[in-house]
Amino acid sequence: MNEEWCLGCHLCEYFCAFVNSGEKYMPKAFALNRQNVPNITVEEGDRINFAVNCRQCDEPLCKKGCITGAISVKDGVVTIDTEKCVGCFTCILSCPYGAVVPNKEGKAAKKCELCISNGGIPACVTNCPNRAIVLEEVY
């Protein structure tokens, strides 16, 4: 996340709810009575916002205080299986970076996965017009 580019427009946050959505089409993924919620949510400050996102930690905290494993790690993306997951909450109160919420049913957690149910390639950047989001690996 390049804080200083982030305008604030949220429009990552509309883009993930949506391709998570399971929905082909935008309208139809924010019909009313639908409550997708984002995997990546902007904080704005008086100068500077950011993305709160899944730093994809190599040791994630939220797998080690996950009581089901349901959590787990696979080529470097850390995945919550919804089906394991008992919808305890350990993981959201172990995640020092708070990128782990309820799903929309509040049963389960749920995180962002790097969408790569969705072809590998995260929404959040390729629909942020100013390149204030980017992947990249670091060591």
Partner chain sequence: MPINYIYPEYEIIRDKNKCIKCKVCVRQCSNEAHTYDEELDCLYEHNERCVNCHRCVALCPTRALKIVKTDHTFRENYNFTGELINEIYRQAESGGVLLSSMGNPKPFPVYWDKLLINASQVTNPSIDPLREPMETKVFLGKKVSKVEFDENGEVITKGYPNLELSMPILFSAMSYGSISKNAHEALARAAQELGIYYNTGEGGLHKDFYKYGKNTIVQVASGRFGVHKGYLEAGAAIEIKMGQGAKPGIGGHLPGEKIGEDISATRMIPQGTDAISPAPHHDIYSIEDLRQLVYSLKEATNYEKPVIVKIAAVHNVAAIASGIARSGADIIAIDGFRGGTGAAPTRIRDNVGIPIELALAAVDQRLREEGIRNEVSIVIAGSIRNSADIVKAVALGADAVYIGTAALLAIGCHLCRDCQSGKCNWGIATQREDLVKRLNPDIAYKRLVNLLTAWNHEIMEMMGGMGINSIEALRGNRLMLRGVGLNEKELEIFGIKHAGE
The other form holds:
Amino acid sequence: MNEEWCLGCHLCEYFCAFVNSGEKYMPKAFALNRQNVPNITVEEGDRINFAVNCRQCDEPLCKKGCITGAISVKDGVVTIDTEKCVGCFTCILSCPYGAVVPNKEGKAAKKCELCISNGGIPACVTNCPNRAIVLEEVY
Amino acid sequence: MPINYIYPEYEIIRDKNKCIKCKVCVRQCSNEAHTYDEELDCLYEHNERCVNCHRCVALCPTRALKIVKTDHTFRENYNFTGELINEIYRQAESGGVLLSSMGNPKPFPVYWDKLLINASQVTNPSIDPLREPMETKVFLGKKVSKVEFDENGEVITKGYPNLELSMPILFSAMSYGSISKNAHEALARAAQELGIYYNTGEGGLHKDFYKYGKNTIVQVASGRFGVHKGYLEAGAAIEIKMGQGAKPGIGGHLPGEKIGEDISATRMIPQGTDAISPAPHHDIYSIEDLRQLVYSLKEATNYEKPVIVKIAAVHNVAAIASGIARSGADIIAIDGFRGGTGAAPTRIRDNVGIPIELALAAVDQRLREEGIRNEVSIVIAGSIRNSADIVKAVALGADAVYIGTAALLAIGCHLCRDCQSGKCNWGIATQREDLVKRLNPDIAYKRLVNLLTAWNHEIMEMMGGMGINSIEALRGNRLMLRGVGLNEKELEIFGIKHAGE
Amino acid sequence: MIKREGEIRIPSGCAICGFINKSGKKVSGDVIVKSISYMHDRSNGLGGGFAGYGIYPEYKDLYAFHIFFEDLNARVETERFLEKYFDIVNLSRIPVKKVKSITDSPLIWRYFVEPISTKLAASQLDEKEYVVQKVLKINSDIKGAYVFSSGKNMGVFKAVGFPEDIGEFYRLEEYEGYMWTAHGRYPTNTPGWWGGAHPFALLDHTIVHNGEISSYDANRRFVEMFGYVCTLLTDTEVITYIFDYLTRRQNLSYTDVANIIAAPFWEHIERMEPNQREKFKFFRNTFSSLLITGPFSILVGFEGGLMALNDRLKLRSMVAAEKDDTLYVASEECAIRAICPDVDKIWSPKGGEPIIATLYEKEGASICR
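Switch from the form predicted on its own to the form predicted in complex with its partner chain and print that structure.
Next comes the full complex, this chain leading.
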């Protein structure tokens, strides 16, 4: 995330919510359910805007706090197994970035998993109009 | 409430079925043409504020927006068109000079579109640029007229300082002030990567851009903003701006509100003061004065850099160019009446000057008749729109072309022609920090590189078709052109035949 | 009405050949006629010609003007002009033989002249420049007159027809020269004019050329800045002027000229030694408008030497051969084998690589510099 180029246009939030909604047509995704919650949030400052999503921590606090072992790190991506998640939301409380949120049913937690199940390149990256969000491998 | 005479020119059409109320349009429009009402959860369009720049259209994630020309109309009048009527209303209200931006949009003939390019058939082979070398390298500057040798037959003549370009294209002068720092950075980096040049315009050279000096042409204009020794030494060439195609005969005016800290430092004027470039250089009232400035600049830079003199294409352009060629200039830049601007009086932009195609043909021919074509290179500007225009320009006699508008289009400009407002939604013609950051130079410079790489390929393809494998063999090769729909006089000025002849 | 050379640009394909005996041994003109006749199919009967060097030993210090006149008026006017600027030492009709296929012959005259010394001095020009200016003046200003050969101890013979018929017409077997070049033309439409045939000549430079250069107008408009007037609109004419400009006015060697008109590609220049690179870059930049593109193979005859050159992509055939003291060059090998069946060496020169041969007596002496 390069805040120098973030325009605060919030498109990342909408594309994130859209690709994670399971719908194929964007207007439908938003018409059906106004409760779409994106996994990325743009924080607007006076002059600086910053889109926040999961930092994919090496030793995530959310994982540490998870009572059912639903959170794991696979290939550097922190993922939540919704089958195991019981919706205690300890992870939401423990994430210092506010990157974990309840899913739309409110029964489990969800977070940015870098669009791994949506075809690879995160929707927020492809759709950022000013290349403020980029996907880089960290070694 | 006073009577509002003017109906908005454009209408914003929102497809309510597609709109997801993401409000990107609201956030991105610096003219506040979109607003959101929280109470009603509803988006409104304010057509009177819309300049038709397409920022909202381009960013709308569901393609729910489009801008259309209003069908609201005056009673049909061929003479007093709606545009003219509105302009009179505006002036009657403001009492001011009408201002416009970018190039002349009026329906004057576009001669590029009346010139056609030749190709080889049977009697000589076309050349495939993918298989054979195809050269577009160009040198700009004065050429040696007599080669001298030493007793061993080795050449002892030293050439004059020349600019070396990988392709016959340069970025036109656009000052830091008229365009944003990010736009300048994109031009500079693209010029460096492509092996060509960009031009500072009259706004000086920002301290961060001295590192691009080898690919920079530094301009000395009538306001002399930002001109100092280090500046002159930083560039690869120095351009004296005598005139601009969009506004021949008048100067420039950058309003004080655009003169922030950075621009103030770069232009060397106090913050918040208007930067006014006088109409003439007040030390150049005639051709002999120009000669003095040319040589002062050469003296100041140790005769190591070519000096360009840029003029607007006006009626007597051939004679003026001839005078400039004899004044020590190494390169003459001629800007046609379609050339762009960040702001010009509308009447001047639309009515003063002549088409660059005719100016170029006349200048090249005149310099040849006088035997001094080799004393100077000719660079033309003023609406080069694509690679075919460049091929035609070179065939008419240009050494290279300046592109301004096309370069801005490549980085996002939508030619809404509202630069003078300073609220460019694309981050180009603005100094507002939140707008400037919309232009990410990493993206923009690459788009410029892409555009020119594509054009260069197309130039090579057209050259290959003509059986020419080096651009110098195309320069002034008017036999490669034919006219369509041109009258005898026009053909005579172009020095070409009509198609079919 | 069909336009003739000068009113329209006519592309054409061609046959060329030539040879030089470097020891200066004279060879009769029928040899070159035989050589070119083997390439009959490369021309179509619409033009051809020959240039012979060393053919006028008795007048070797005088300019030999060969002139076509369309009518008597043109001759009278031209002679009046010549008398004003030159001492005419000898004048005569060029002897010809009636040949069935050669028709519409103009009046063909030969003048051996030298500039009037006082006029030359008054002109403040060097002698060659003086002669060139007068020749160009006749060609552009006197209607119906055309000087098609103007060098010393050499001459051009050309006409509309097949080259072998033209050789017979001009009785070339009666001339002996150390060097001959020949041309057979295949124009794409019908020029009815003898002046348009090749070789093209200015002073002792003669050029025969096969090709169609794509840089024509760029080259023409550049040389015309220096007083040359391209009246024929042919490639050969402009190439001749380029040679004249570069060798006589700029004092460049024939090798340098080749490196300018068929310049190496930039990628090649970049790989050269620094000194060499600077020189080539300087030449390409300084004389950029004299780069010739498109296909050509040319033979340039000059006093005491011959240069053969192909365009830099070698888009036209050209073969060279050696036998003892003689260098042969031709569009096709058959034209060489026809007159020299047992060559010592035969090869196909690379594009842009000049082959230059000079008389042994001229060797070491600098050519044009």
